[in-house]
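In C-alpha cells, the next block holds one chain alone, the form predicted alone.
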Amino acid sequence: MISIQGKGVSTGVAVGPLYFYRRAKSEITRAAVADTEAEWARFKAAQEKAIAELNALAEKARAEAGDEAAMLFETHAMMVEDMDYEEAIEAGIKESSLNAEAAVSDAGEMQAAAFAAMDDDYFKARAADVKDISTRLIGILSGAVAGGIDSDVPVVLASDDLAPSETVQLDKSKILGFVTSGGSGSSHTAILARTMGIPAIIGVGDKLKTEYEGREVAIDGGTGTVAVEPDEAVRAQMLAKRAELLKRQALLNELKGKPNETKDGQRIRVYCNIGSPEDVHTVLENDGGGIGLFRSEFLYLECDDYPTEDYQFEAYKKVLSDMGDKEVVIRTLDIGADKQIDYFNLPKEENPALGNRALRICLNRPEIFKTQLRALYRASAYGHLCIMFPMVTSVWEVREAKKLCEVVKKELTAEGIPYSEDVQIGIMIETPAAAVISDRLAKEVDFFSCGTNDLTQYTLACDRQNNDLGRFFNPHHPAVIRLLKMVCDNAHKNGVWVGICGELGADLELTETFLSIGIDELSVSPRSVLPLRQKIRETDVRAVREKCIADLLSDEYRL
C-alpha cells in the first residue's frame, strides 16, 4: 500500500480505480508517412467517430435546450464530411504524404481563412466552426478523449487541476472523486466536487504517479488521505467511514421540509449554487429553498461560439420552470481571470484577476450583454427571476447595466414578447470597493450577494488559485468578516437583503456569526443544505449575538 497526503476540500469517501484525465495536446505533430492509404483510412475512422460524437451531442442539446441548441452540433456533423474540406485533407495525405493530424490542421486553417475573408457575416462566422471540427478530429486522431474520461466504470479522477472549460465537459456519471496535484480549496475542481457531493483532495504534488493508473485507490476527502492499493484494514476502515457518512446523510434527510429557523425564531433562506440546468434536480433533491447563484458563464464555456439568445433563453427557462415559484438568482456573464474562452479573443493580461473580466467585459461589449439580458427577461415569464451583476466596484457601473435592462424591456414590449415586471436586480459584493461604498450601492439595487472567494482574494491580496499561500489565504480573517458586517448594516438601512454565495456560506464555524450580523440568505452547494439547516436549527441567535459581535470587533478575532 502507498499512502499519499493532500488537502481535503470536499468531504466523503470513495474507493475505485485511478484514472488520469486525458487532455488534448496543444501542439500538432507533423510527420511524413509512407503508407498513405493506411493514413487515409485512419482519417476516415476519426471522421466517422467525430460524426457519431456530434450527433450524440445534438441529441443531448435537443433534450436539454431545444432544437436550436441541437442545430450547432448537427451543422458541425455535416461540415466534418464537407466535400471541399475532405478533398483538401485527402490531398494533404495522399499527395503530400502528411500524417492525418497535419493534413486536417492545414485544411482547417485554409478553409477558416477563406470563410473569414468573406463579406457575408454568416459565412464569416463559419470560420470558427471549421476550426472547431478540425480540433475535434485532431483530438480523436491524437488519442485525446472527449470529456477527458475513457472508462467503462466510474473512476477516481486524477489531474494537475482542471480549468472551468474542462470541468463543464466531464462525464460526471463516471467520477467517484477527484485528486489533483495542484489546485486550491476555491478552484473549480473543488467547487464541482462539492456541488456533486463527492470527495476531492488537492495538493498531492508529484506523489501520485501515472504508473498508478488502473490501480484501486481509496480517498478520504475529509482527511486528505489517498491510499493506493489499500491493504484490507485500510480498505475496511474507508468503507466503514463511507457507510457512517451515508447513515448521517439518512438522518439529515429527516430535516427535509423543515424550516431554516433558529431556536429563537429567526429564519434564514438557504439556497443553492449551480452551474448548469442539469444541477436543478440536485437542488430539489436536497430541499434547497431556491437558487442563490446560477453561474451563467458555464453556458458560454460549453459552447464553441457565442451562445445565441434562444439557446440561453431555453436554458434559463428550464431552470426557472423546474424551480417553480422558488427564487432563482442568475449571475450575468462572469468570464476573465481563471475562466477564459477562446472565441472571446480577450488579450493576454499580466494580472487577469485585476483585468478585463465579468461586468467590465459586458459593459465594454454591450452587444454580448444585451443578448444575455434579452434571454433572461424572456425567461422571467416562467418563474421568479433575480438578475445579479458580478465584479462591481462603482455606482456608475450599476447604473449603466440597469439602463441596458430598461432598453431590453422596452424592445421586448415593442415586440410583444412577455416578461415579468417583478425581476429583482442585485449585485455581487466581491471587491473591497463595493463593500466600502455599499451604502451608496444599496440605493441602486434590490439585493446584495457576497462572493466571499473573491472578496477574500482582493481584501488579503492573496491569489485564491495559489494553494502555496496556505494560511495566508484566510477567509476567516477579521477584515473579511468586518466587511461583511458593514455590507449588512448598509443594506438593511436601505431595505436591501443580503446573501452570501461564496464557499464561506457553508462554513458551519461561521453560521452563528452570519446570523448575528444579519445575513438574510446563504447559498451553498446542494449537498451542504441539510447540514447547514441542522446548524441553523441548533442556534439561539439571542444567546450568541453579543459574543459574536464582540469577537468580531476584537483585535484577536480569528487571528
Second form
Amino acid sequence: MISIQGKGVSTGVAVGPLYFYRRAKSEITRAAVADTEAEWARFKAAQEKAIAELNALAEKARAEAGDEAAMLFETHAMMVEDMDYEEAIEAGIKESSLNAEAAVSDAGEMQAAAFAAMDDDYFKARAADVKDISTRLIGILSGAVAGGIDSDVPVVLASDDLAPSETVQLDKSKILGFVTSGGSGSSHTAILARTMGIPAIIGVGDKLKTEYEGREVAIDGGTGTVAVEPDEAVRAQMLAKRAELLKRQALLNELKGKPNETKDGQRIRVYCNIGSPEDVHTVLENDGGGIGLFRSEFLYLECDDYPTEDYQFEAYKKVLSDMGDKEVVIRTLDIGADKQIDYFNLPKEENPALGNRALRICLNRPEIFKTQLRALYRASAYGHLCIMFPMVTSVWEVREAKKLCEVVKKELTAEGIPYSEDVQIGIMIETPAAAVISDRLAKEVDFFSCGTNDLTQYTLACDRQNNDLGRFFNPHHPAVIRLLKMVCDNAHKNGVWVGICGELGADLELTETFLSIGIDELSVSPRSVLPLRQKIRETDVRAVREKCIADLLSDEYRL
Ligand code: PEP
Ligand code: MG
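Could I have the structure of this protein in the form predicted together with ligand PEP, to go alongside the form predicted alone above?
Below is the whole assembly, all chains and molecules, this chain first.
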C-alpha cells in the first residue's frame, strides 16, 4: 500500500481504479511514414470515430436544448466527410507521406484560410468549424479522449489540475472521485466537485505516479488521504467511513421539508449553487429552497462556440420550470481569470483575475451580453427569475447593465415575446469596492449576493487559485467578516435583501455570525443544505447575537 496525503476539498469516500485524465496535446507531431496505406486506414478509423462522437453529441444537444443546438454537431459530422477536405488529407498522407495528424492539420489550416478569405459571412464563420473538426480528429489520432475519460467502469480521476472547461465536460457518471497534483480549495474545479457531490483531493504533488494507473485507490475527501492498493485494514476503514457518511445522510434526510428556522423563530433561506440544468435534481433531492447562484458561464464553457440565444433560452427555461415557483438567481456570464474560453479570443493578460472579466466583458461586448439577456428574459415567463451581475465595482456599471435589460425588454415587447415583469435585478458583492459603496449600490438593485471566494481574494490580495498561499487565504479574516456586516447593514437600510453565495455560506463555524448580522439567504452546494439546516435549527440567535456582533467588531476578533 502507498499512502499519499493531499488536501481534501470535497467530502466523501471513494474506492475504485485510478485513471489519468487524457488531455489533447496542443502541439502535433510531424513525421514521415513508410506505410502510407496503413496511415490512411488509421485516418479512416479516426474519421469514423469522430462522426460517431459528433452524432452522439448532436443527440445529447437535441435532448437538452433542441434542434438548433444539435445542428452545429450535425454540420460538423458532415464536414468531417467533406470531399475536398478528405482529398487534401489523402494527398498529404499518400503523396507527401505525412503522418495522419500532420495531414489533417495541414488540410484544416488550408480550408480554414480559404473560408476566412470569402466575402460571405456564413462561409467566413465556417473557418472556425473546420479548425474544430481538425482538432477533434487530431485528438482521436493522438489518443486523447473526448471528455477526458475512456473507461467502461467508474474511476477515481487523477490529473495535474483540471480547468473548469475540462471539468464541466466530464462524463460525471464515470467519476467516483478526483485527485489532482495541483489545484486549490477555492478553484472552480473544487467548487464543481462539491456541487456534484464527488469526493475530491487536491495538492498531492508528484507523489501520484502515472504508473499507478489501473490500480485500486481509496480516497477520503474529508481528510485528504489517498491509499494506492490499500491494505485490508485501510480498505475496511474507508468502507466503514463511507457507510457512516451514508448513515449520517439518512439522518439528515429527516430534516427534509422542515423550515430553516432557529430555535427562537428566525428564518433564513437556504438555496443552492449550480453549474448546469442537470444539477437541478440534486437541488430538489436535498430540499434546496431555490437556486441562489446558477453560474451561467458553465454553459459557455461546455460549448465550442458562442451559445445561441435559443440554446441558452432552453437551458434557463429548463432550470426555471423544473424549479417551479421557487426563486432562481441566474448570474450573467462570469468568464475570465481561471474560466477561459478560446472562442472569446481575449488577449492574454498579465493579471487575469484583475483583468477583463465578467461584467466588464459584457459591457465591452454588448452584443454578447444582449444575447444572454434576451434568453434570460424569454425564460423568465417560465418561473421565478432573478438576474445577477458579477464583478461589480461601480454604480455606473450597474446602471449600464440595467439599461441593456430595458433595451432587451423593449425589443421583446415589440416582437410580441412574453416575459415576466417581476424579474429582480441584483449584483454580486465580491470586490472590496462594491462592499464599501454598498450603501450607494443598494439604491440601484433588488438584492445583493456576497461572493466570498472573490471577496476574500481581493480583500486579502491573495490568489484563490494558489494552494501554496495556504493560511494566508483566510475567508474568516476580520476584514472579510466586517465587510459582510457592512454590506448587510447597508442592504437592510435600503430595503434590499442580502445573501452569501461564496463557499463561506456553508461554513458551519460562521452560521451563528451570519444569522446574527441578519443575512437573508445562504446559497450553498446541494449537499450542504441539510447540514446547514441542522445547524440553523440548533441555533438560538437571541442567545448569541450580541456576543457574535461584539466579537466581530472587537479588537481581538480572529487576530
Ligand atoms: C464568489 O466569488 O464567491 C462566487 C460565488 O463566484 P465564483 O466562485 O464563481 O467566482
Ligand atoms: Mg466570483
